[in-house]
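A single chain, nothing else alongside it, follows as structure tokens in the form predicted alone.
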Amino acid sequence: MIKIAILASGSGSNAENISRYFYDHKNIKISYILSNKRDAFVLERAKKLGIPSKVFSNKEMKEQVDLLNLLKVEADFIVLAGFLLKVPENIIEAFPNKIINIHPALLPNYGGKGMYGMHVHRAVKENKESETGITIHFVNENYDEGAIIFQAKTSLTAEDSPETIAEKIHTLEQEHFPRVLEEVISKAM
């Protein structure tokens, strides 16, 4: 059984998606959900998932070694969903090829450190763009520079805002990263 660690710091959303998509997998399974803030709502979703949480703050996830040895016995794989944080190169070199992140745009634009969220739609409706997207990549030492695994496009009009931005791209997540998840995974077995 191939496990799953997902980091969230924030509503979880993505997190709970991805669970229930595998819920009842043969081969994969969600192990833990991880966060570095206490009030996520990740938390709550973990706990009516059944699904183990913990929290750990930002220091210990760059100097203790008890985050990276927990995920050495729970997880195969990491999986960034909504995840804020700069991964740790002792993680990653922990974990080569091995840690997943979804990005709410076209990868390399809009991407690095700041932009996520909001920032990356009001951004993407103030440079008028005709159309935006999800890239779901690797990740490295770098912000949003992992190998692109996926990337899906939607259109969009000048009449969208970056509220509407966002509710795209959450359509977009929600039907393509568990899939895409499922087939690395797979391909990795």
The other form holds:
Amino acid sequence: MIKIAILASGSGSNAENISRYFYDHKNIKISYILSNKRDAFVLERAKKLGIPSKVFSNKEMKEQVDLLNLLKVEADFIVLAGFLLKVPENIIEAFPNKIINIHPALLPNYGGKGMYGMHVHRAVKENKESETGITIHFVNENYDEGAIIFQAKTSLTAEDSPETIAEKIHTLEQEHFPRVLEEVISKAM
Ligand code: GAR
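Since the one above is the form predicted alone, can you give the form predicted in complex with ligand GAR too?
Now the complete complex, all chains and molecules, led by this one.
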């Protein structure tokens, strides 16, 4: 069995979607859901899904040792699903090309520090973009700069608000993220 640990900081709609997709999978399972936020809704979802979960404070995440030790035992791949901290370098070194992030825009546009969630959708709206999308990519030591695995686009109109943009992105994420993960992981097996 290939084990995936999910790191998430917020609501966890992607974490839940991925977990449901792999629930009965022959070769891939979600082993852990980890969060840096004690009150993140993703932890409620983990409980309901029966997936082990654990919280590491931001400080514990940066100190790396406990988190790295747990990941070495519990994960072959790490998936960032709305995880808003930088992944510590030790972990990136220990999991080369094994950490995958989803970003709610068409990178390299609208990436980098501070560009997450609604901040991205508001910036897209302010710039009157005619399209946006999602990017699934490998994680390296710089925010949002690892090799791109997959992108999907959606068109926007002048009537779209940051909230409707968020809904369109959510739809793309739900449709593509689990399937793309399955493809990448199956190739690496
Ligand atoms: C998702 O839209 C994801 O792409 C985004 O956070 C949201 C998390 O939603 N990630 C980033 O902005 C990373 N820079 P969720 O908690 O419901 O899965």
